[in-house]
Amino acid sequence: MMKKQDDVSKTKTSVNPIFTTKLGVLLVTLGSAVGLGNIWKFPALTGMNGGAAFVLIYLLCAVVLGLPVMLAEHAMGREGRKDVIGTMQKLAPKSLWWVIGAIGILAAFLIMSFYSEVAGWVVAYIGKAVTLGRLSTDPATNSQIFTDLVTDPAQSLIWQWVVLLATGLIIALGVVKGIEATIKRSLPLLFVLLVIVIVRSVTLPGAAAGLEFLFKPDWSKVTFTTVLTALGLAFFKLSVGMGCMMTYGAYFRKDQDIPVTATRIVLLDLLISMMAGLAIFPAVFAFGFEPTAGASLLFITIPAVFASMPFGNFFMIIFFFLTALAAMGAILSLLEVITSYLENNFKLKRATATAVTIGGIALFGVPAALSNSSTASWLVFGKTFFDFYDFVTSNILLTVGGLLISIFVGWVWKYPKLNAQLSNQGELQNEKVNKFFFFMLKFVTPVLIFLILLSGFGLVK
């Protein structure tokens, strides 16, 4: 009873909010981790790269790469107890490996730059699925459905802005009210919703060929392009590399498990992108649409899915309903990497640091909303604004952090800060444990990772 008195006055006394419960933090750094990373990336890229050799490299880079990378943010972060950049400034103080959490604020605002247009679209799909009336399981008509939206400057533009303008008030009302209350309410709503479909989907006549793709390699199709794609989409799904996971590690508890949380957030975030898979390509091949369909893939072949059911429109708007809640549990981390920063660094209010994110995310967010439609023309290196932002944070920031992250635990901050905090402080018995994931980051994750982003770049063959 004392030691529980005591937890809850260093949460009161602590600079920083602290997470009110260990389940808390568990849904709250898993809601940053699975987001529309999970129902909607993962699919599209799963699609374009060939199916189920492109998931196993998938699994391999988050459980050897992605999963020590986490584990170390989240020692870092409850370490430091400030924002990214700050934390790096205590753990390096006169040092430039700062740096660290400025590539992870520049990732969090890039990214936020197009992913919240695809928040925008499921938003969008909330609507569509009132006003449609009765859903179609044919191809084309989906696809047109879709492309209209995306073409649709005015709807671009007003579904990304209230996305940013509903998540900037659920981080302006702080960690515990605002990221943490929402976070435990809709994740788990999410998962069941999830079994429904799935069920639907492996039911459908030709499913068979869906479980096929997604489950028997096809190892002809694998290039190093391919493999730089999946450790780009581990750090993205994690939510690694990108300052989140290392801005939540500063609101951990200090009887946190960290290793015990990073292995169980990983874990059930595989669990839940094949889960995705199992609710998209069966029905995908099912309805004939095709799998490389890309970022439209969900947005088709969900709807045909719940065309298939009983009460599919009633099913429908739920589903993109807690898709929605899912995207904001990862734009509610990316937002707080940022926020968090400018309320530290500059004095601001809460509720001016978050409108000062908020604002400039909308501003450079436009050409990125506008890449179907008004800047379709408007190429960077040959991609549009919207495919720019994420390859260059997917395949680039993400992976440098990643490896500078690695490198820094391995090298500078070194074994016995890192068993420290996995061992709180030496409560925990797990060194063991601790060894082998510092060896990781040590040895294999940053050799990993720069011969995986020299391969992806053409550098190594």
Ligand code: PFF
Second form
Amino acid sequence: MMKKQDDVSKTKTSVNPIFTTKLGVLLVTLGSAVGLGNIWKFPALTGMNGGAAFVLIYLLCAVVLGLPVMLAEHAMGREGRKDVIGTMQKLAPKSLWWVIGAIGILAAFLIMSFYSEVAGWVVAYIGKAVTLGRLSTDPATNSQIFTDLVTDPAQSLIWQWVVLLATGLIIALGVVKGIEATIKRSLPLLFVLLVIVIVRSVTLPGAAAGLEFLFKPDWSKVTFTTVLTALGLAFFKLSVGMGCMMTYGAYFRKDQDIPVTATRIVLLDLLISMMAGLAIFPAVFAFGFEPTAGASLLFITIPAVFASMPFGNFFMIIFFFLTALAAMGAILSLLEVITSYLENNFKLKRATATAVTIGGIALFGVPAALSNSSTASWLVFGKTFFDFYDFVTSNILLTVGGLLISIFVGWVWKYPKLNAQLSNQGELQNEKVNKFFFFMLKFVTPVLIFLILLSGFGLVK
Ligand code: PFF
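Now that the form predicted alone has been shown, please provide the structure of the form predicted together with this ligand.
Up next: the whole complex, starting with the chain shown before.
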């Protein structure tokens, strides 16, 4: 039984073959977590939600709620060894718990539809570092450059399709096997580059105001909606609540220490996010940008930092290139959620499953890509398609998914099964840790997520 269950190297999937070393598992899973959520979304939301107080709530959400859900997903995935729906059906046959998987697939699809657009902007900015010549520190100039890009329907579509096509090619060419090697090099490089940008950013005249914004909480700005936004961001950044970590968990080695791996991912993900914040906010205040700029914040501020550095254009190329690579790690994991399901259930070949998924995303992605131009007036619940996809996934699908996962583990799957996975069938002497996480999943996580959801939607005050 054990033997059969753990012999995953022969199951056909693209990600599988890379999960051959413990470090590889950590890297690829980290590759899913670290992405535009850290570099683009975290600074954008922190800026829009008043800074330090939001960061603190977000940190709590990531550690107290995100970490238990992440290790629960890894454990369930490794037990199920299937796609999200398949795993849920295996863990809870003849029940409705497969809905967790369905939520995950829908979320992956919708996230891809706007995420690929932001990744497209990142790729476009690699080009801008070359074509712009002298970079500017002027807020008006930088905002205009960004606006020109996102309000041009042709460019918006083309860059999104470039990303989707590149993703398809990576998978078709089997380069996925290279992800582990790529992430191994690109993440440390991104880390080093962030350090360089931080050093420049915090030494700019007037940078202190940015540090204060990031570290000195002003609780007056916090509302229930802020807490829901922080929770949604924490889940989004950790790729949890939608079966992505479950899908990857299915490829984990049997001797992978799940609690340690998940804790490392959460900590490293937090570190990269804080570094992005430190790179951006001091510069925002030093140059007089608006911290509330939202989606444009990264794209208008980072060029200004590079403008005030020797070899700025060169560094800007590398920065956006590494960000694009980080986005690619996340995109591949999102695709994996959908394609592994299509492969298993419709007996599609990987290539066909990928082509179908990417085609669907290209279609659903169109209104999101054109949200700043042709479809700007098409509003769903008062939001553009881009904002709607973003809001529904982070604030509803991922949080509800996380809630259901914790209820499932705490009340249906129960401790012995969770412990068997978290302790590698008793090989690791970590009962205390596992008991603690089980307690969290049974009582703390579901109650808190439920309350945050209710209050976030104004149902309790
Ligand atoms: N965690 C990724 C990021 O922060 O960019 C985004 C993401 C990837 C969300 C995979 C959800 C997911 F399943």
